[in-house]
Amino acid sequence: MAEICFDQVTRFYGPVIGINQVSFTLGPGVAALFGANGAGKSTVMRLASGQIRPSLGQVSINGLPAWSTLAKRHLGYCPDVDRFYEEMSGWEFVQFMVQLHGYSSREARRRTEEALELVGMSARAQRPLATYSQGMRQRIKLAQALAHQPEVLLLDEPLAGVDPGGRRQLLELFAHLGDQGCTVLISTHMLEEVEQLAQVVLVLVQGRLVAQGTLDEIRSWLADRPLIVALEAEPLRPLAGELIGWEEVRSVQIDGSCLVVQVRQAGMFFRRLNAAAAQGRWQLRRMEPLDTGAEAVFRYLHQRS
């Protein structure tokens, strides 16, 4: 079982509240989380990783609770934060942190390799931690978070500072590690990678978690958000003109051979729509939304929220 469980957990710092009531569970696969910062992201990977207990509610890895030493054997975790001992070579860090998971040195010697292959450091690894880049020193951390093997991985903003080279195979490596059984966790603001990659997105917004599934799902949710449509008609000036004096239209633009229209329920115009061209007073030759991507469906949640 490779799970990740929060229910109904709310965290408190003092008077502040972290996280509100969050409750999801995830299973094998990739899955993103994102919002603003202050949203509550690291709160979730520290409660994740059981570095810090809920004030209410449970959370679990693999049904055990998060803080537990069995819990942390089945774990992973990658942090935001850089805390390595500089004089030691990367080879030597990762060993060091393979062992005390209570391997012997024979055992940890194979795995740091095994490790430092698959994060493609096993040329650089001899150098000291304090001579490597932003990017290297992300995969040292992610192949100390690998080396074990564990079940569930948490992955705090693991691709920053890495070239979009290094980025796109470390995207690769998530997505075969969710292929193989792993639940991957991702705390990320790429959106734009979380929509290549993610199986499952959670959006947190001021600690509150405002939407849980694919993005395709996540959008389906949003019928009836504000939208930009472009549509290619003909004849288009007639077409503009009736648009206006619909009561889900904001506002119509010509733009050369195509009207761009600023939609305030979008289910609904896009029924009317057909409705109307079924009627064939004009010929509707394309319809594409223009803000359907993961910035756009974000930032409509957290200002909805």
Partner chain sequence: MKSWWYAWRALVWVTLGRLWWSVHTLLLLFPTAALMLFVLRYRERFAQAQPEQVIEAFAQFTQTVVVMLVVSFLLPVVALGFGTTGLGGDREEGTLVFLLTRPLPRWSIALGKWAATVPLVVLFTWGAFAGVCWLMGPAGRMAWRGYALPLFWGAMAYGSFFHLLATWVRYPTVVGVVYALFVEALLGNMPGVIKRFSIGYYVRSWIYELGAPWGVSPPEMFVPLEATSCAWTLIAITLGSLALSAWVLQTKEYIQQER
Given for the second form:
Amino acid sequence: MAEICFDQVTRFYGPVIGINQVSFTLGPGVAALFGANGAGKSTVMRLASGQIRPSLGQVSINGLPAWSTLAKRHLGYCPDVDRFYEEMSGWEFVQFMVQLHGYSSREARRRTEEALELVGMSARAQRPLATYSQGMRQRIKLAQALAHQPEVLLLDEPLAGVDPGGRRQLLELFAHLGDQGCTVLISTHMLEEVEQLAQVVLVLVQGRLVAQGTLDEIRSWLADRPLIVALEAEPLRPLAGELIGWEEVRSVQIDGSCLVVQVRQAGMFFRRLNAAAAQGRWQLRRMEPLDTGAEAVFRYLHQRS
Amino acid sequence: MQIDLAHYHRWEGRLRGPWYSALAVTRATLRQVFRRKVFWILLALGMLNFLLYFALIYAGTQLPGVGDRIMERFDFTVHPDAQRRNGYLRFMEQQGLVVMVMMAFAGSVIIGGDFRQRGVSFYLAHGLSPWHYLWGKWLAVAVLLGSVTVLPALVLFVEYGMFTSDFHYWWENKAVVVSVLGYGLVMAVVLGAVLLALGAWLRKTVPIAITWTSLFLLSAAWSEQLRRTTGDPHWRLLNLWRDIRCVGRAFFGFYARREDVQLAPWAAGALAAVVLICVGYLWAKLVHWRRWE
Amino acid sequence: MKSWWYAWRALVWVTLGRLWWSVHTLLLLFPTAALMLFVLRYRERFAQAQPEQVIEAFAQFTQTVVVMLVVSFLLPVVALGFGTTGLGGDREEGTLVFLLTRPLPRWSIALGKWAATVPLVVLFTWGAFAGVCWLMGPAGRMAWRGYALPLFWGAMAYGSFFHLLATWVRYPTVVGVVYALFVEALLGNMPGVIKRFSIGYYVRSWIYELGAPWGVSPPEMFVPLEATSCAWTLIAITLGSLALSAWVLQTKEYIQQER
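Beyond the form predicted alone, can we have the form predicted in complex with the partner chain?
What follows is the whole complex; the chain from before opens it.
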């Protein structure tokens, strides 16, 4: 079974700690790795792809140590760095990468064609890499990671420089690979885009894994975090007056026909609001949390850390 | 957020001219070179000769009777004498190998990287013309070159004077300072122009090193061979390194060979032509560098 | 069907192609051509009609061309051009990550890069030397027969040593330049045993011994080693550098520096 496993992994770079006691196990499907710059995302990717070894703990791919040659048979890696053999064409580059997996020339050609087709680069693959746009280079990097049909796919910032239409295509491709049983780990800053397809989200803050699960799970764990809620009710002003007296509410603002409520403890607030609405003192027409997106969750976790 | 809150405000002082701004280019370039450990190793190896002469002067002045013989044994003359020997010139010429290797190493760091990683546009977008950029880069080359030739030679001159009983040595031999600076200037102008042109063209360390060494070693072999077979001393002008020495020696007031008196103006002309070609290439490269990419 | 051999062969072949069709080859062809033109002119100094004239020309050719220009200049420069960039180019350009994340044992990557670069160093140096010898006439042919072997092992040792530098240090090309142009020139011409740190010293010693019966003698301060010792030392440098580079690549972590 395709699996990435980090067991109490710590990695030092001299006196600097890259990641600190990170543990997780990922199975088939798409997982997203979030974190600010310097949070440790690239360290996780380098460890998982066997470029570096953990200082403490163990990293394994399908049960094999990630550093080992055998583990790399199951691995496809799309690095974040924009480096190529510039004089080669996209086609030659991907073919060479496939050949390095041990395929014969004929088989490598076939797989190269398939992979280029998959990332939408078939028609433009014969040009030298030096002439490619950033988005095209990104697709070539993806093609070399996909061409040997790996069980585990590590994608470090795979959407950087790709145009919006291309992003949609690639996201569909990642979702498709996840559905087919491939374990896809995407490290990205594009939170809003991958939250739709990531079944698991890993949030790294300053080298620590501060949250793991689906985005909904993470939200539910964070029930008591501050939240901004929009309310539409009738009558509006008495409700505002009542809410301002509540312990859980930090501020209330009237915005036209809507109340914008800044809540200190979301879980407690919703329970009390439910109870008050059931008593029928006012009629609640609409209730919408305004900052439940992944960005807001991440921002909160980062601040708390 | 208002712009004031971000602490952005207009500079209220007086801005200096771009020739002065080019010093920032020099500083940044030197910092890039100095942060490489290998440069310090190279500098340490390159200073071995200096340490030898430094100790020699000390021994020569502090050991009565033996000192003069030691200086003579190493052929280091602190007083330009009747045989037209000069220890400071000798030292600077012996540093040739160090200069060659240091320049081969520094070429890609000084200018090659700017073209390879497109840092040129960063400089040229800050109110600097190509001339200012080149001025800043050339100054960096001159500082590096001076640090292994001119500066140590002047230190040796100061050292010897300090071990004498009065200030007469410095005053009587003040021409040595001018000569050392003049020789250094010739080296800096010619080698700086050639190195910057090669760096801008080839960009990476190994191609620069291959071309740089081929230029100096093979031109020396070639010029000597052609002079021998044809008997015409003008073939010596093909040797760039020799041309530099020939013109540089003019500042010391004497030449190694009699034929050099005749060749010196030609050598100066050859060097001027090389510098003009290199500067012209650099100018064209910088003005049209986006098109060349 | 998947095979380690296919992967390794592709690595060697692609590296060889990239090195050969690089600007380095073009730049190395210039000094090679200049050297050949030099010899074309140089041979005019010698009449080589009589056997004793050939021997005289051979002795002069050995000193001026073989030792000073081929061994002391062309050989280190060719080794520098190809040896440091086979693997060092991948390191400096940041493409090594693509090789290290493939299912090839790391030691075999070092071996593959070596198999592409070192033969290229040997063939280029041999090719240039053969051309120079052919242009020189009878004395040159005599030099080829005598010195092809020391030059072969010299090229192997230089190439392997630069390959080791490429796996070991962060800026192999810079260190290679310093070694080839400075350490070799400085140490190789120093009195005493310190010159034994120079690879060129062993090649020159070997050449001096082979040329001795025909009047080739080393400079005054140069104390040559026996040819057998030189041969074994050059072989040891070759194999030792190869083994060490394989071990270094197998164990070392290469973290890409952001430019």
